[in-house]
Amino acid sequence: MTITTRFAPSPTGNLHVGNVRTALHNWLLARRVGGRFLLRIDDTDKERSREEYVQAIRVDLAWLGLVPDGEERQSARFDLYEREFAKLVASGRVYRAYETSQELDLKRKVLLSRGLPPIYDRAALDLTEADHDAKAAAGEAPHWRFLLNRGSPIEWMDGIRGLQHFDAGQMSDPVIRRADGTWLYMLPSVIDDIAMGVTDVLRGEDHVSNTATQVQMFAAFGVDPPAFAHEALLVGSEGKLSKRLGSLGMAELREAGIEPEALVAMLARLGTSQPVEAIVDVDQIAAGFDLSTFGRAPARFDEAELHRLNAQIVHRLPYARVSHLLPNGMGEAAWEAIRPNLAHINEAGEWWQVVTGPIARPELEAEDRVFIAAAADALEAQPWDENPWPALTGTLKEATGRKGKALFLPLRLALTGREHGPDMAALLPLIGREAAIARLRAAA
């Protein structure tokens, strides 16, 4: 059987790192075995859903390389929900209720004051057809609840949490449809998972109680539920949920210079026993993706660590991957020379300026100026080949007796205007003979 996973965001805002981690893990779960990864836009909330967020979700997933094998929108599936809902009505697995939110809140408070669990008392099941007719005549529209089978324990083997057990007798029948006819999350999600052939549902541990209810919904349709797994949620580096973490979107990360490979490498293993490593090859990441490595402790997301990982990733990216992001004229040799000094690709322009000039003239001591003048003469006299730096420094070392910092630092300052930077053996050929001689003469 082909494994089919899904990512089901609501287009009521932009994706944040927690959403993206869920999407990535579902994509990896399918990718590892050559399965299918589906995108389902949960846009039943017409008031809050926005088309710009739908497009933003697609853009963010594409940026990360998480291309879905299919896409569905719940707003286009209302006819399906009506047909399946009618089956539940006919089988008696849903029923009409009329309590207001205030009445339900009062019932919960009374039960809690008596030391009892705040479970819905199913009073609506006692209503007769005459009662329903009277309420309809009075203009009262019902909401609908799913009738849990309280005589049957709810169990499933969770892919991360192990055997899960819920007592349906300690659960309230969930409201699945509002009085205005709109749907809540629970039932349409089950109907879609069946219709879309979803075999595996990997989501946050905040959905565990939802799963308990949905297991019975699948049974009500005569269908085995998917394989469920619930992962621990992300927390900030300080060890608790943070508002920033919940709002840290992909656009913000892109603007900060984070590469998708870095975010994928980090989020793929957060919450697992596997080390976070600077792996560029997503197939290598997918091959090692294993639910058995996930722990129960909250997964800590450290933005500073992401930037450190980003630098490691940048150092491994080939020229073909970054060429469209680099300054005009910056070729592969320049990228190979400069990338070890980058934390973010957008810093390449700064180092390319060092190559192309102009650069600031350094302030040198008198003896260093004499040395740099000799360097200009030596460079002008020596043949210019593919590797002029060792020839120049070798000549100067022999002629002046300088070595180490005394030899290399004044040269670097005169040629680049900086004390640190890319390997001069790679940088000097990029600067070029005439420009290098001119910089040495200017510094002297």
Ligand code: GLU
Given for the second form:
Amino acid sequence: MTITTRFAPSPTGNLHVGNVRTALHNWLLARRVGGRFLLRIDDTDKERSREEYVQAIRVDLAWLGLVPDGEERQSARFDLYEREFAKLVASGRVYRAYETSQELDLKRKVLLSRGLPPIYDRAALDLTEADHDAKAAAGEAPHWRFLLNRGSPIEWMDGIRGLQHFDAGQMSDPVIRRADGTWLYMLPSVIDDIAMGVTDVLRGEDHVSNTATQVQMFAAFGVDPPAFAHEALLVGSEGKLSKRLGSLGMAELREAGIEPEALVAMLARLGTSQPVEAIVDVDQIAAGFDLSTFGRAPARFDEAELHRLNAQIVHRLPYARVSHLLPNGMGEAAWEAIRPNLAHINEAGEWWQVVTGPIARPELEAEDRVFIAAAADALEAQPWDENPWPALTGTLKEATGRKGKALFLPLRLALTGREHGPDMAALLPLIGREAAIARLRAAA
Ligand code: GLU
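Can I have the other form now, the form predicted in complex with this ligand, not the form predicted on its own?
Then the entire complex follows, led off by the chain already shown.
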């Protein structure tokens, strides 16, 4: 049986690492079994939702490779909500209430001062039709609450947290619709999960209590709830819910040279018992994705770790993946020679410049200059094949008795102008015979 997951962001801001992680996990959950991953734009809040954020969400998901198999927008589904809501009105599972937020506040305070849980007292259930008519005549519009079934315990087997149990008697009937007719999050989400055929809801543990309510909403529609799993939230490396984390967006990470593969590899495993590894192949990550490996403790996100992982990922990226990001003329052999020295792809240009020149002329000791002159002669004399470096260093070692650093460093300095860099055996063929001889002569 195939599964359908969904990612349901509200377009009230840019995606940050925390919600991208939720998106990724839903994508992986579906991907692992060839299921469907849907994007649902939760834009019932007209005031706070922005089209530019909807667009940015799509761009960010595409950048990460998390392409949805379908997209729905809540703002285009109000007719559906109206029809489904009417069913709940007919079955008596929603009711009208009129308390202002000040009145509700006061009720809560009174209960708390008596040491009681601040649960809504359902006073509105006692209103008669005549009361409602009088309110309407006075121009007072109702908001709507969902009537919890207090007779039935709420239970579900959470894919991460195990068996969850809630007592509906300890919960307030949630307001699902405001007096102006607009929807709160709770009910449309259930209606959509049913209509979109969502089989698995994986989201942050900040939604656990919503799930308790929503389980009863599924039941009110006569539908089995999807499988639920709630993951521990992401926290900063200092162990707190950091402001930085909540605002660390994809644009900023892209700007910093973070590759999507690095973010995917890291977020896929963070908070699980599996080690974070530099895995480029997302199907390999998906194959091992397993909710039972998720821990209950908050997952720690460390930006420095992401940068380290990014370097390891860059060292593994194939040429075809990066060719359009490289300087003109830089081919596969150059990429493979240079990538082990990169923390970010955009540093490739610097090393390509070392290959193509001009390079800084190094200051060498007199003794080393004699040695480099001998190297120029040797290189001129030897046949230029695919592997000129071992031949050159072999000849020089024998002729001069130099070895190790004394042998290699002056050559590297003369050929590249730098003390460190990519493997010379890979670099020398790229520099080419004429340029290499010229650089050696210039440094000698
Ligand atoms: N729009 C909700 C949120 O951003 C979706 C929650 C859910 O996954 O149902 O938290």
